[in-house]
Structures are given as structure tokens and as C-alpha cells.
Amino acid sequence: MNFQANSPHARDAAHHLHPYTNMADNEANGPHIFSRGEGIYVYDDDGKKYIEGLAGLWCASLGFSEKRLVEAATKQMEVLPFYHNFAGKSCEPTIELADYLVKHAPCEDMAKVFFTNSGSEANDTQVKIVWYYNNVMGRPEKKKIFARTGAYHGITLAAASMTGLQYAHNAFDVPIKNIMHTTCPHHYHHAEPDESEEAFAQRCADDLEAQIIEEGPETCAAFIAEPFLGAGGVIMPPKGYFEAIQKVLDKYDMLLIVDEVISGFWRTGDRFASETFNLKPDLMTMAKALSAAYLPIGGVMISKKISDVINQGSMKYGLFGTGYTYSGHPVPAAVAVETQKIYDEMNMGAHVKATSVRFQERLKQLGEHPMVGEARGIGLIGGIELVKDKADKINFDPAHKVAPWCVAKLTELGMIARPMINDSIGLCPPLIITDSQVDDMFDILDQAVDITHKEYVSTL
């Protein structure tokens, strides 16, 4: 592609390097650059407008025109535009949210925040503690953390590593010693056939147990799971899943950390996922909706036994020796605090219940394609695996790339979705959405699909 001598499009491809991107594509063809957004809509530099069908990255929980957020961002930058919380300094944003979060929590027995400025550092963070923790128990050889394979639990070196996805590992020297993999608990997938959810999900304990004995329960420190994986293909747990690894969990001594960066906020319809699935972290990982993604802002919040044992810690070692510059920054805890305040008063968890009716209707109807092999999803969040053989779950050739392409005709047609693993595609509107918004964003998106499989898998 010819760019115009200075233009944005040019400037890009010359200078910026960008997250998850083919930046030879990049450099030939250049970014899709939008420059505004209202409501669930986003709108590009030649003023197309799209519906924003992953709310971002899984995100902007708010739309793109929350004026209450700009508010409360302006005037924070007016009265106290920065503060650490160094050395025990504090400022009244981050005071406000960190009690408005332990008094909300899923479980009774969290008590305490820690802040980040990302779900990746945040679960950088939550093996910083894990390790911590074990070290003032006087365990120091307990150190192992299990994940899935298909989970997404960032990119920060730790949270690299455990995120069971190859592409983040590419060339990068992940996964680090300590960051084991173990059973993905896709039913569609993985199953035996006949196997029913329940038998699945129990040999799914079942293979952590063995790896748990086969690596010594003595340096096995914690298991951390997504309530369902997100960027790995919104992938629900099979019944009776996280019931039969809590005790192996509880039978090891090991910690459950919940990463909650999708699906904390109310996308299920909970304002956890712990709640909907009825999990006990005793950490958990927080970020993305938070703040609606207005500003950048994660955490992790921590039970009050993680807490008492890193207070021993201090006793021992003097401060708690981590920690990032902009941890708990006054501005983004004000738009998280003023987040909280909007879905509390749009009473957001019976909004999220009441929308995702038809949401969940059409995702189903949209499973009955020939080409959808599975339609998965909970609350305003679900994904479809386009797939050659439905009867015999036979994917694509990954070469032939039919969910990008699939995704590539949705933007065409003015809607913006995520191709992921395995030929899904991943939908996570905005929670503002409408059932009205709803039916639009589907119709997009079966004509899409229907493209595909005539115009494209057609000549594959």
C-alpha cells in the first residue's frame, strides 16, 4: 500500500510497534485507526462506524462516552493529579476503592487490594505473593503454580507463562521454572466420547492430582484459573468442575488465585464470576472493567490468611519489597471509584440478566449453523468455533485462517469482533448494550458467518 508522505498511516507503520500484530502486515498495509466512539460504537479516521463486539479488549464495559468517567478523571487530575503509595502514603481515590472492593468481594474473608496498572502485572503479582507467602511459611521448596493449557492470564514474563497459549510463548523463553500446564477443560474438545461433563471434569482433577504427586505436593504452591477462559475461546467449565479441583486444591495445601480481568465486573451477570460459579479464591485478579478501561488500572485483592503472613513478612524482612510507581494512582482510582458508582446505580447485574436473554438466544440460534461447531457463553459473553466437519468437531486447517478471514468480512460489514484459537470468535459487548443493539450485532454477524461458508470454505 502507497501512504500518503506524513500521514498517520505512515507514521505507524514507520514507528510503531504494536502488541499482537504481524508487523511486516503492519509495515506493507498499515493500522486501521479509529478516532472516536459513542455509546457500544467506534468510528474509524474515514467516519465508518462499527459496532464494538469485544467491548475493546474484553474492556469498555461503558461504551466509549461516559461523560461521568471524563468528570471524575478531570477533576482528580485538577485537585491531585499523582500520589504514590509508597511508604505508606495514600491518597482518598485509592482509600475509597480499596474499601469498596473488600466490601464487595465474592468471599467474606477478603481484606485487602493491592494495585496495579494491568491484569498482567497484576498476575505477575499474584506469583510475587504466591512465592512470598511461601517463603515466610517457611516453605521455600513450594513454589510450583499450575494453569491451563488455553488460558490467558497476560504477558508480563510470569503471566506470560502462564498463559497456555503458544503464541504468547513464540520465541520469548516462557514459560519460566515454577509455571506448570495442566488439563484444558474444554468439554467439546476433550471429552471421550459419551463422556459427560461431570466425568470429564472430575479427569480433569484427576490429571492435576497425578501431576501434583508426579512433581511432589511439597512444591506445589497454587492453582490459577479464569472462571472461564476468555481469549482462549470462551470456554465455560463442564459441571461440577472447579467442586472437584478445590479438593485436590484443599487435600495439597495449595492457594486458588481467580483471574477475574474478563469476567470480573458484571459480564456474567454477578459482579464475579466467583459468585456465578461459586469459587473461594484466596487471591484474585482484577482489572479491564474496573475502570471500564477509561484509565489503566488493576489489582490483586487477597484473603485475610494471604494477608496476616505477608505482615509476618514485614516483621522479618522490613517492607513488603515490591511494587510499580503508578500502583493505586489517584486518577484511574477516582474513574474505577466513579465506575463502581454507575453500575450500582444502573443496577448493572439485573441489566446484565435481562440482555443476556437474547444475547444467549441468538448466540444459540447461531450455533445451528452448519459451519458454527460449538456456540458457547454466559451472561453478555459467548463465542463461536467455526468448524470443517461439525458431526466428527473436525477444525480448519489453522493455515487456511477462516475465523480471520470470517472476522476481516464482520469489520467490512461495520462490526468489530476477535478471531482466537481453534477458529473461534470471541463477543463481548459493551454491558450498555440493548436488545435491540443485540439483534443488530447478530445479524452482522450470522451474515458473516454465511459469507464465509459460502464464499470462502467454499473453495478451500
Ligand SMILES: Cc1ncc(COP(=O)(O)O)c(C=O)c1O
The other form holds:
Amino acid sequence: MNFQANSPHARDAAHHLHPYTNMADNEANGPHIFSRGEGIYVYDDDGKKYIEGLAGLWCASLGFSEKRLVEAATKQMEVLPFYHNFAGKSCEPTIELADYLVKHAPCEDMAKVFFTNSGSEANDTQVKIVWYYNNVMGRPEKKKIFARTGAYHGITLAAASMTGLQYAHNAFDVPIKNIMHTTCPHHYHHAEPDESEEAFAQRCADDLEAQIIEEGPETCAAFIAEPFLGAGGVIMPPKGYFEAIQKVLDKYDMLLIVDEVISGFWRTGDRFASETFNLKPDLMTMAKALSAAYLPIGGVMISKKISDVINQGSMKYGLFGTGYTYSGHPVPAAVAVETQKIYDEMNMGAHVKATSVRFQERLKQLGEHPMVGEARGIGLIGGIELVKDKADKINFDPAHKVAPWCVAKLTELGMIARPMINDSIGLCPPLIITDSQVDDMFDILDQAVDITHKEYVSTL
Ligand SMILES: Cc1ncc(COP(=O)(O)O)c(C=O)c1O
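Please give the corresponding structure for the form predicted together with the ligand, as opposed to the form predicted on its own shown earlier.
Below, the chain from earlier opens the complete complex, with every other chain and molecule after it.
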């Protein structure tokens, strides 16, 4: 493509190393530049309007023009634009946020929150805390952490290792030591013919137990899971899955880390999906909708059991030697506190439960299309999987890039969504979406899927 000299496209292509981008393509074709947002919509530099069907990266829960969050940030910037939380120092918004989160935790025995700038940093911290915990407990060999194939936990070294998607491992020399992967709980693809969800769930738990026995239970420390797999294709847990897994973890004295980075803060209609799926995390990760994505902040919430051991660790080793310069930065913390106030005032749980009726209805209808193998979701999140053969659940050859073609069509029609593995497309609009906007979104989706089927897939 010929860029105008010194245009933003030319400068981006020349000088911006993008996250998760095919850099050869970006250098040849330049970026798609976005200029402003309003409600659930974003506008590009040509002024074209799009429904943000993925809330950016599953995060802009309050859309793109919430003035109260701008005011909360401005107010905090004027009073105390930065202070840190090292060495026993603290900041008022950070204290308020930690207190609010623990008081609204999905289970009663949660005690403390450690703040980070992102979900990845939070999951890396989870690994460090689990290792620290077992060292203080005098079991230095108990270190292995099990994640699932298809999971997404981020991209810092330990988080990328726990991520179970090939594209996050290619050429990066991960996974690191002590991170293992176990069965992806996707019933649609991995169940035997006629295997019930419950039987498949039990088989996943049996697989985990067999791996633990093979590795040696004394070396196995924790299991990490998203309540539903997000970037791995929006995959719901089969019935009975977490109950069966929890039994295995209890049997071998292993901790449960629940990654609520996408699912937290009302996405399912509950504040945390741990409530939706009745999970009892020992450690929980959050980010994204914590601050509605207006400023970067993530966190690790730990139970009293872990917190007590960390206190013992301080007696043994001195300070708890981990933290980021911006851990608990007062400005994102103030924005996160205001975000929680907005959710509460809007009664976000009730809003999501009401709107998700239409969302899930339209998703299910889209699932009837001959090219949609599975339509799955909960609350205001969903995924569709485009398949070559619906009866036999056969995917397209990945080289044909069917979902990327469909997503490009969606973009043309005014909606942004995300192609994922197995030609899945992720849907996760801002939580403020209304019923009629849900209809607009699915009208576009119906059209794009149909055009992909008729104009592209028919030519393959
Ligand atoms: C479940 C989950 N965990 C962790 C992360 C990583 O978060 P971040 O991109 O803020 O580092 C993501 C990002 O999408 C995620 O979906």
C-alpha cells in the first residue's frame, strides 16, 4: 500500500511494533486507526462508526464515553497524581478499592488484594504467590501449576506459559518449568460421541488426576482456570466440571486460582463468574472491567489462608519482595472505585440479566445457520464457531482463514469482533448495550455470516 509520506499510517507502519499483530502485514498495509468513541460505538479516522462487539479487548464494560470516569481520574490527578504503595505506604483510593473488592468477593474467606497494571502481571504474581506459599510452608518441591489447553492467561513469562494457545508460545521459549497443561473442557470437540457433559467433565477431572499422579502429587501446587475460556473460543464449562476438578484439588492439597479477567464484574450477570459457576477460589485474578478499561489496573485477591502464610513469610524472609512501581497507583484505583459505584447505581447485574435474554436468544438463532457449528455463551458474552461440516463438526482448513474473512466483512458492515482459534468469533459488547443495540449487532452478524457462506466459503 502507498502511504502518504509522514501520514499516521506511514509512521505507524514504520515505527510501531504492535501487540498481537502480523507485523509484516502491518508494515505493508498499515493500521486501522480509531479516533473516538461514544457509548458502545467507536469511530475510525475516516469517521466510520462501528459497534464495538468485543468491548475493545473484552474490557470497555461502560462503553467509550463515561464522563464520570474521566472526572474521577481528573480529580485524583489534581490531588495526588502518583504515589506508591511500597514499604507500608498507601493511597486513599487504593485502600477504598481493596476494601470494596474484598467485601464484595465471591467467597467469604477472601482477605487481601495485591494490585498490578494488567491481567498478565496479576497471573504472573499468582504463580509467584503459589511458589512463595509453598516455600514458606516448607514444601519447596510443590510447585507445578496446571492450566488447560486453550486457556488464555496473558503474555508475561509465567502467564504466557499458562496460556494454552500455540500462538502465544511460538518462538518465545515458553512454557517455563513447572507449568503443565491439561485437557481443554470443550464438550463440542473433545467429548466422545454420545458422551454426556457430566461424563466428559468427569473424564477431564480424571485426566487431571492421572497427570498429578504421574508427576507426583507432592510436586503439584495449583490449578488455574477461567470460569469459561475466553480468548480460547468462549467455551463454557461442561456440567459438573468444576465440582469434579475441585474434588481432585482437595484430594491433593492443591490451590485453585480463578482467572476472572474477562468474566469478572457482571459479564455473566453476577459480579464474578465464580458465583455463577459456584467456584471457591483460593486466589482470584481480575483486571479489564475492574476499571472499565479506562486506565490500566489488575489485581490478585487472596484468601485468608494464603494471607496468613504470607505473614509468616515476612517473619521468615523480611519483606514480601514483589511489587510494581504502579501497584495500586491512585489514579486507576480512583477510576476503578468510580466504576464500581456506576455498576452498583446502574444495578448492572439486573441490566445484564435482562439484556442477556435477547443476546442469548439471538446467539442461539444464529447457531441455526448451516455454517455455525456451535453458538455458545452466557450473560453478555458469546462465541460462534464456523464449520465446514455441521453434522460431523469438521472445521475449515485454518489456511482458508474463514473467521478472519467473516470478521473483515463485519468490519465493513460496521461491527468489530474477534476471530479466534477453530474459526470461532468472540462477542462481548460493552455491558451498557440495550436490547435494540443487541438486535443491531446480531442483524450485522447474521448478514456477515451469510455473506461469508455464500460469497467466500462457496469458492473454497
Ligand atoms: C482470562 C484472561 N486472563 C489474563 C489476560 C491478560 O490480561 P492483560 O492483557 O491485561 O495482561 C486476559 C487478556 O485478555 C484474559 O482474557
